[in-house]
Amino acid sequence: MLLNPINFYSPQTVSEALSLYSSLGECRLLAGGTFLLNSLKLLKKKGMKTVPNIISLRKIAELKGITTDPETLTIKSMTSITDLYNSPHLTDNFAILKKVCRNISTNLIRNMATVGGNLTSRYTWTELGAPLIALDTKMHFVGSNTKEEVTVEEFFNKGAKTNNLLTHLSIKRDKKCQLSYQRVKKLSEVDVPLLGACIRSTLTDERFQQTKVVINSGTVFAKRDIILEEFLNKSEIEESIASEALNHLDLSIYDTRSDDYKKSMFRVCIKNAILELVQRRKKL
């Protein structure tokens, strides 16, 4: 047997899932399964203890789907990466998510993996964190008697830990901002990101404004480079800024467990992201 013996539960509503989650004690929530099942197999292989109870969220229809209105995009937590990629709602600032989803692994994995699972798996290298921070995304959780709302940035700053169930994400529409996402994969045969960079800025009056630079180092949770943000927000929209910006990085982010190749590729990604934003602005 590939897994240690487990009790498998498959509730059909959020309330049923919460009741099980609070009463079972030792248990894990199963979203798409692409992270959790591999983790359980690895723990067994190492002879380590695994949780005795698994609660699958797959049959909970209220946790699936994508909706939009003039102000907000709502992505429910059990929406698959494939369904998000194929959504007709990914316009304006939401369009960056189509590029990000296309980068995630293979078709088979994208069909299984979920948005909520990607964010809450506690793997530091997962793809959605950086762009969702750049988009000021909010995460909505429920517990037996509680509701919680935090930004993705706050969630990661607290170690991506929660005792509640993620129900959905919400992102405000912003037709004025522009985003660029650049990344480098770790292995040629497996499309796992080695690093990524997402830059968001409102390009008006020929200047960068309200800029966010979010870096996925792969070794810690995605975080913002405030030093680079401050530099860009004082800069005019010129191609020369892409090279000059490399002298205004928070090196503590890029030097964490990075060899020379990785440090170099961070710089390539940041330069390319800035150039993309500048060139896009000049075409408008």
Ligand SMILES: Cc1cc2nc3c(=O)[nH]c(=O)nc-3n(C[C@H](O)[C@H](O)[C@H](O)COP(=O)(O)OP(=O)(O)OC[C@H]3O[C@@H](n4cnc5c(N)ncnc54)[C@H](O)[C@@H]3O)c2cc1C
Second form
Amino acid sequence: MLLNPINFYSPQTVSEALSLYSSLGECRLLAGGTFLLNSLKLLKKKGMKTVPNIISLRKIAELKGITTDPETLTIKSMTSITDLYNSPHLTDNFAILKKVCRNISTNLIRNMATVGGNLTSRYTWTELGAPLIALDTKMHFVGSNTKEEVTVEEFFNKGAKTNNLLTHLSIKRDKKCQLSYQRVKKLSEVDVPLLGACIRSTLTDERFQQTKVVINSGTVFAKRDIILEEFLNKSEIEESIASEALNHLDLSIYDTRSDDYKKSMFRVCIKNAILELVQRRKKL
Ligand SMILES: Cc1cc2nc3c(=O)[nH]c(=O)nc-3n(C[C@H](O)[C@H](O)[C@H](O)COP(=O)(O)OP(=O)(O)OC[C@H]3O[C@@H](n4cnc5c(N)ncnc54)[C@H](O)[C@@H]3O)c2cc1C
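Switching from the form predicted alone: structure of the form predicted in complex with the ligand?
All chains and molecules follow, beginning with the one already shown.
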């Protein structure tokens, strides 16, 4: 199905994009297009109105790329999932992103879909949210006269809404923490996730410390399980903790609109994530 007629703008700089964004009124930003174009076609199919203007971010070179220094990893919003996966900068705590990207859909989608689109599309099941919350990631936005910096956690807690342009993400390097990411796919034909779980912890003195447990349930935005975090932070690094931890879940997160299969797969993912961290610690 063809889209309704639109005015298509393709600025080459962020400032050009922002002046179009504030002057055009009814418009949408286009990144990889894997969600937006589909949703415009669906609206048309339902006989609903679609925006008359689209501003493509594809030609804006300053929104692409990944850089690093000893302290920080910077991921520009128009970086594709494939480019993130292939980045040589994914070392230390950043390495978990390689595992997450490898599991996102297919090559075709990964080549087009962007990191910025994955976070700002407002689909609750896209999966970069959980690992990026575990990594304490900050999102950097610009508007015509504003600059805003929020953590991914704050962004999702407030419903993932923005009227600004996401320019980049920044993540602090942490050589001490360990991360595990587990996910279950929803369908055999199209690879979209049913759920995901990311656990980050600093495993020193035989204890879990500064633990973050972030759950992506697919039905609400990624959320931390503070009850499980508190339990783990009081626990010794033993394999038996992986089973015991299942008695310390914040059930309100896992039970939301979950059937028995999903509830049980949450438990499998949590247990596997903890076991992975414990076994990695033992090898160190
Ligand atoms: C078949 C299929 C399978 C998929 N499987 C997975 C999966 O397994 N795991 C997963 O995590 N995701 C999956 N996805 C989602 C995919 O990762 C998203 O489609 C993608 O991340 C959206 O990115 P995009 O660049 O195409 O965004 P677009 O479709 O271009 O835009 C999406 C929304 O984000 C807004 N936006 C984009 N960039 C910015 C920005 N810089 N600033 C402000 N707003 C912005 C746009 O205005 C639009 O509202 C799948 C998608 C499809 C179609």
